[in-house]
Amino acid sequence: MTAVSDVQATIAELRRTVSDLHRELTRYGLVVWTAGNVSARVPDHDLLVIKPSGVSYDDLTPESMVVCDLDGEVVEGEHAPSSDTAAAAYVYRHMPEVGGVVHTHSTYACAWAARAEPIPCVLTMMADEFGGDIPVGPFALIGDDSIGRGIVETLKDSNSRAVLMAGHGPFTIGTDAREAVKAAVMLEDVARSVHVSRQLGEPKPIDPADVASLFDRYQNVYGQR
């Protein structure tokens, strides 16, 4: 297989993967209408695959996914890319370990973002998945790389795979797109649980040493290896 055909095969597979992962956003109730998106880095190439802008989730297909370079410019595709493309591209340029970026408008995570309030690490599942509190990023307008700058600045020294962009909503990252979707699902679950706990009283934060231990176990021991 030539280098050109090899990258085309990789892009075709990522188109299918990214298209399919959008079903997980609707399955878990993390988006409404056409809001939200999943994107994936094309390994070893300065390219990403992302959802088209304003297209219904029911109408998404591998062929409708858009390929862009890491400046957010369209390389391949018949549709305009997501309005978050510049933000995702900025994350990929500045966080080489990131292979997937997801944005949702999930209700409870957005509620915390509306308050510009971090979600405190009061559950072992938060320690496992996020390694501490879910941080808040700065308010930023949509359309350029401002949101991406806020994501990178907030997460660069954090264990968290999620950030609540103030006045906007959650963005999650992962080593690949599936991992970023998982983080979005887990984020909404803990956002809801901690919200409910606050209706009963003030939740108790987990000791930082225990958070570190839980995070290390989950990331390096848990599951099948």
Contents of the next structure:
4 protein chains.
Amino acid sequence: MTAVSDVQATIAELRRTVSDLHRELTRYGLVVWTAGNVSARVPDHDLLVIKPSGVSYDDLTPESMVVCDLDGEVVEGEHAPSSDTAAAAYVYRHMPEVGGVVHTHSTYACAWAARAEPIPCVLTMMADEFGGDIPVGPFALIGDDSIGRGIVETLKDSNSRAVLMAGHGPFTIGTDAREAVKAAVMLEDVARSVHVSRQLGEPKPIDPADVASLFDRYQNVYGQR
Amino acid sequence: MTAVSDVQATIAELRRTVSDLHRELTRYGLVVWTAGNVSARVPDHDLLVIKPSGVSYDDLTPESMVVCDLDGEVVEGEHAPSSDTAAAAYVYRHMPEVGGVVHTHSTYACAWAARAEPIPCVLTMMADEFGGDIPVGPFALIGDDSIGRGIVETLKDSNSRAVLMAGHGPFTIGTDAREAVKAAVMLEDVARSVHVSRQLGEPKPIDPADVASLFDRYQNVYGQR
Amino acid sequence: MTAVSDVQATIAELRRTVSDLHRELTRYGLVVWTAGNVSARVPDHDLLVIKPSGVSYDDLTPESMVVCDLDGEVVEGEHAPSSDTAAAAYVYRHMPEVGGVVHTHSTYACAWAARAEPIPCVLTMMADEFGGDIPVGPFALIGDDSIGRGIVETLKDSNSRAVLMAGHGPFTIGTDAREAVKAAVMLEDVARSVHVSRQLGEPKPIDPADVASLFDRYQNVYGQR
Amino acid sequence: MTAVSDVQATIAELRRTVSDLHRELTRYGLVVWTAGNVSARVPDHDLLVIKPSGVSYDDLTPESMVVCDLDGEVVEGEHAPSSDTAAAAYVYRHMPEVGGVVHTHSTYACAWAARAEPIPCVLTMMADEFGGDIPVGPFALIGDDSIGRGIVETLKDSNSRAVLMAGHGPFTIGTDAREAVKAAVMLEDVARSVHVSRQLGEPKPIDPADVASLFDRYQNVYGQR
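Could you drop in the structure for the form predicted in complex with a further copy of the same chain? We only have the form predicted on its own so far.
Everything in the complex follows now, all chains and molecules, and the chain you saw is the first one.
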């Protein structure tokens, strides 16, 4: 009984967290209409909480979030889950350290993705947050494990918490949903700054040793601890 | 009596819907000042509901919307209707499946329109929503059926719900006004992403078979059903 | 007495109108910090109402507006007037049909101004609102009549209600302050759309006869009459 | 006692000022997530007030601000200070006329910084506010005095209140925190306008004598005195 009510309390809290975090996607202009979503792993259970499919950001509530198992099947919820549920579920199955996944079609990240071109690490903010270039994943159709597998294979040996799926758009991961949302916000910011910089010349790459040093400091010293 | 009051109730509801939907045009930055409008067909009647001409978005109310017949003549309303009424009416006369028409001068769609260049389908979101390239319609002056005819001739054999009228700007259609607004929002988003992508190289076209598969899935599986 | 109280009532109303219209400059992102202003002529009097210099848009009130004569000298008000007062006053002295003047440093208009390059008329919205290309005025330093004279000499034989002062930024005029603000909003919109269009090729100029026809219709038929 | 309570009152006021000024960074889109900060010198004391590290702008309060000495050590406050505290402290130690320092990663300033390219003075607004080109400082890693020293060495003989740290982003200074925030806002505005202008050709430099004249007037005549 206790275990059951514990997981119910966790799910109730994650429903609110996931619902609320979509406001960061709209605040930073990463999504239009209904095109983007946040999900969270339910810790210690083979479950995830995700946005319902095709529902407006204005209409999201904790109650409208959908709970699925890690095969993407609905366990609890009145709505159909995001059509990216299978991709997110694949990530949770194969990357146990991941607690949150975000997908958007943010403009500048999509622009690099449409050319299937990685974003070079030319700003300290990129080194801090992503530890190097933002890599490109394969072009993959929705409907099976292709997208999830492309995300995992691209990110598993990378410092980066963001991948540009070719011809599609960005997916980001984090230790929890908030960290994945932060990565989505920072990704679009650096995708834009580096794009703008390259419009008028070649930005200077940061030395790999400096990238490593910046990444290490930011992951271990920045913020409140 | 019943039929009359039914249509009055429908019109009252559409006045509110059409008035409210203009807020999506301003929210997504698709319009400035008074330059863009939404209209809706009154189902089963040869009538449409449209924005009044030159009235600020802040001042729109259900009461200020104008009801016209499908020749564009005012049937009910205290204001002159949008100067795009004739174009919308032509679309409703010739495309019975269309329930909503939207016209904006959104920046990136207009940029492609000013070059009379179709937007190539290089992102899955474009394949999902538009089923291929966004086509260009003819340059046409306001004042007769030229604009309406250009829209209909361009869209009637296309998957696309959006047309870029050359030297002018985008028109979008939908099964209802909300769907036409959604198409206007998605159009500007992909017009921007593809523009940005092409600034630094050539985005990769999506294989036509993949476009067809994505379009089919999105039209039939996405969202709540 | 009556005449005096009439003009006082007119000034009170214009103080509110001019103060409020600055909200359109911030809404459309035409200004940052305090860099831009609206003024209005007091009809039938050699007076104008203008923003105080260097005061934040958040802090503007009807009371903080400044009344000046058409030599730019303060007649009423506790603040120093905008440093563009002399330019606006010159316009009111030499263009009796002008009731409002707006100056901003909006991004895209400034970008054309920094190259001293007119904006070509390639969109119907430009033909409607400006009746042709947006012309460039001379580079002129602040401090004497140079800016005002440059505006007047550039606009007096033009359909355009906007001028790009070289190396400086846009000034717009209108029959009243609201019309001048509208011109500033529309100018930035077309400056941006045409810029974006030209980034990837050459937009097609609209035939001068079509420009004339569109301008005539828009000035005489559009809106509520 | 009086001196102690005076400095406490000053610190209390600066905590509020610094906390509130971060709203200008978000309003003008100069920062995302937590990436940017404002600090202020405590006049006549070897102290500064600065944003806590990694705290969201929504959550900033006067109480959460951190008071440090000019070696960057925390004197008062429950949070770890911004990771840019050492850089700001260095500036306050070496430039006694500086009362405020701001650091952002605003998009267009970062784009110039990534190319290590100064922004040429081609708009009167740049001459007014910055008195010439925006200079570039060295690439410097966080963790010692390198960033602070780079800022001071670049700005000490310049009219400019802004420096683009190569591969990193902008720092701005002012006589107080509000002036430093203003410089950050104006910097991004001119960085964007000049970038956009150069996308389609070469903007014309302003004659150095005119730059000097504009800078002198703006520093001495503009605004309320």
